[in-house]
Amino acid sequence: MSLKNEEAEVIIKVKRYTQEKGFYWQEYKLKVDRFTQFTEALRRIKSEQDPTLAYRASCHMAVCGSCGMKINGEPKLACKTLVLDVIKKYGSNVITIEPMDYFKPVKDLVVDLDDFYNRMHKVKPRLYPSNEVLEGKAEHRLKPEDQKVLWKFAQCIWCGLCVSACPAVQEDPEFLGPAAHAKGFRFLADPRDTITEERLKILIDSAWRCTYCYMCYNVCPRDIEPVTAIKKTRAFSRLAKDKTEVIKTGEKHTEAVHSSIFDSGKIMGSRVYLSTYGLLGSMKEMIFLMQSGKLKYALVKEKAVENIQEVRKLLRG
């Protein structure tokens, strides 16, 4: 498709919603140029074609996080996404726009974010300084190396895209979600904070519920890498006093993976699974493998990689 003079006519199919009708699709046609963001396209549709269309937008510069939605199935900020870029990427001038997944729809592209905000506030997203600082008797100083660790995770704009894309949030109500963990780790790792033990109770169990699918990494418009915050949070498990079964199982799994790599240079799935869940815990999975004819793969005897000593040097640091 030719985009002569960097202009094109686009068909935008919006997945709309009302309590009376439920979900339904509606098409709109308009011309766009190389400067047209999706927030601008939606504004023109609302002002020139259909004033009943509902969506959220505010800053138009990827700072407020208001305009999260799915564009051609991908969670994105509408203000940060150019219409022509999507046309070029998919080779089609027909584009779909839908409300974010997971969240309850309110009207059209507007979703209810109460659950998201509750998760964010649950991690206590502010610094709790010492009494000396509050009384004006001292001040907190942050070293550059500490600031370097915290800065990335402080950039979250609460857009909800990562939660919309996260399968673990949808399957496990006890998982706080990637955005909450990014914000929670920002304060957990802050040496000025004084409620570390309380934060551990809030964050550690949830951190071990992440499935490491990296969807939050893929969709974050600020390159925050919430999954990295979750990994770093897990490292605080050693400080947790009352460990849940989820935490204990996660630590067993980590030890099993380390042991497998140290002994063979490989992650041997059957050995790791058995070490993590024990014989009784593995029986259900073994029955499934037997029924599906895959048990033979679990029983394959692996050979250690060559130069295993080099691998062990890396693991020892």
Second form
Amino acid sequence: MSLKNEEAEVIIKVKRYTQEKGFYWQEYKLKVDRFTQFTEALRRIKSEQDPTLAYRASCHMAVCGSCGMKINGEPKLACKTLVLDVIKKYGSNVITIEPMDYFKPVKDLVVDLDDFYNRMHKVKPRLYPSNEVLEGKAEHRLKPEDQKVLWKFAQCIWCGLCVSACPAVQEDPEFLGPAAHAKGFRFLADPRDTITEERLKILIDSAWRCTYCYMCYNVCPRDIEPVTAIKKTRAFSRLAKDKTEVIKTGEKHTEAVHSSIFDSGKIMGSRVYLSTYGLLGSMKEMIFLMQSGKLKYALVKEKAVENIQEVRKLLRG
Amino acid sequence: MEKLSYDAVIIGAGLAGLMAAHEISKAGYSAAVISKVFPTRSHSAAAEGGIAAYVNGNSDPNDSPDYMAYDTIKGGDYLVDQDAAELLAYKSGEIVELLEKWGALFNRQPDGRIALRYFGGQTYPRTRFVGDKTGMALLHTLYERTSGSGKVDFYFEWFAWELIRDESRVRGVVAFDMRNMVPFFFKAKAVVIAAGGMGMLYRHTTNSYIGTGDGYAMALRARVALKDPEFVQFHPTALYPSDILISEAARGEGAVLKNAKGERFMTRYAPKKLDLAPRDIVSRAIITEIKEGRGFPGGYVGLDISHLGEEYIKERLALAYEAAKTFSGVDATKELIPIRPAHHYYMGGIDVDITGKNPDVIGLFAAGEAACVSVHGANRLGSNSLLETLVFGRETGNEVVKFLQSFTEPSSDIDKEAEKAEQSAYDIVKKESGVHFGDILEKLRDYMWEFVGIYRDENGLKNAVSEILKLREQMKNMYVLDKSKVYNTEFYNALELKNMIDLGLVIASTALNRKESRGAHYRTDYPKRDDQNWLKHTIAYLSGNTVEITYKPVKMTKWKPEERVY
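Moving on from the form predicted on its own, kindly provide the form predicted in complex with the partner chain as a structure.
The next block holds the full complex; its first chain is the one shown before.
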């Protein structure tokens, strides 16, 4: 066995920031090998070329979540990204590094994560075990298969990449964001937890505000799939009390999609819309569609699929 | 200077610091945790393989806390304080159960109880784990618990710089808010140093970038002793070439070390324990294989886990698999993982007793890797460090509570001292031109690796001491290019370097003094352990350029030193 090594000269363009100067670009040239992580490239820039460059990094093995940034526009952990891989992927030795989107810049690649931490703390990210367990009168047992499911969502390293990449977070201040939902679901689904009702109050309305764009799924360096956590949280919707308009609409929409598929094997857009938003809401929308010349799409007549019985069998599971 | 006042200030937000803070705040005292990083970024997150524990009713039926203490003492080559090892072993079960209650997602047996596996130097398997991200799982659990009470004030991305003391007792800490460089004097009745390790002193380390030995150096400057500073652990299986840790859990699960000739070379070095011999022994074996020409080109050997099967690997050794793939381009389900030893852990630390109390300064405590209790002696067994952070973090927290209960307010004013400490930080970098921290840092890391590493001898160590002294002199010409007050990491890197050099000097000097081989301290010129002369703890103070070394006895309870064979 011998590891293949290759070397390359790379130009790293860093989007820097100070309060006084605002944003500006700076270039650094350095030699990297097949194994050079971006955190190591940055460390070398800082200790060999330019000590003024500010960035965060700690574990360099993708478990601490310090080094979230954009590399050639992609939200990444710098430690988990090899310089040579990026050169190959983009066919260029010039690479850009920028701070994460959405968060306020502090200095160079360092952004203010207070907003992120507030989101995480909102979901009460800790187990509330029963008093019997706390007092030592009972013990927890957890099935290995439950442990596996929970552990998947518990591995969030609070890096903030998913929130920085999430369009719904930017549009909707009531949406908790992907990471907080992953964390929230990890405790909502834990059979050892005792505050389910309170968790539903925190999570369900927000869960229906996700737009399912899958950006969080794409950027998560730990493959947590926050969007999957949100889907699974929605499944708890029927247990929620005092339902908000968002929850009611969400449930209606799901119901409408389900019955549309049950009847026809397809999602009949206009029919789903009508059942979700009611006649009045849909008519308002029709006017908007007419104005933008898209009404014809809403009026397409769809035929049910053949073998609808097969579809229904699938739906029933 | 701005001032804040707390009953207790804890430096470091890893497992030990959080556990101490939890106990102190639970008792109704005000506690501040100061950390260079957000708590979940602490180095505890990087611990992988597990936490050792004898759990009543859920352990190997032949096992007992006494075996556990014995394994720890033997693993530490009899430099372990035996009362500390017993406490560690006897409290291990309850600490794991506590973390379980708080929601830690330990891997389970089919009946729902916590699972266990083998680690190096264990007579019976007793390591509890969460995949191979145990540290991360426990750190998140504990941070989430501690932050939920609302009783602990977190100052994260704050740089703790100097301990403030008077003649006899600790009075607080001077720290900088890294976002704007404003210095604060945290007045405190008690201070707990839980600032972790010092891996950045070495060219090759599995540690986080933040491990720069700040806690040790802060103690040294406050005229506090370090215990056993010469004992530095090297982990045998760091991924080549990035030095990312491949957990000992791999070998616990059955991985085998192989040289370039395909031989299972551990048969030569530890015929009974083979790949599961303690870390010092395996590290030296690997270096010997490489030196004698049986390594792969570039200088590494292979770790074979392929026979464990893809599914098992991806569940129990996910991080090892992922790291090998991402960072070395190797598919561990089919190929050998390229590994070599790298610095991993510091057995030495701030001198404390089994309650976490330091004998030099009243009100000063230490826990976790920053402390030397001493429970690891000359060599730490795998999965004892997570255990230590929690057991002794809690013991220390409780001792701080006792201390606060009988606390009497000192009358003397100490504000001037705090201002001097602030000035001392700026003094390091007051020049307008000269050298940058990087010029000195890289040399220090090479000297430490070269001369104060896995194999040591008189010439090398003497060389190290004199070179480090030169670097210490050069540091007087250090300056900072970044004049901004906002998140000025260059300034803090310069302070870290000062910490690293002070500590490096102490390590090299005490290693030069210890003329024997014991655990991780291996002298090629004195290859045998010498109980007659050296069965004692080193106690080192730093005074100017002089390292003042004394010794104190090891605490023995029921285990007599015997030859350490595996």
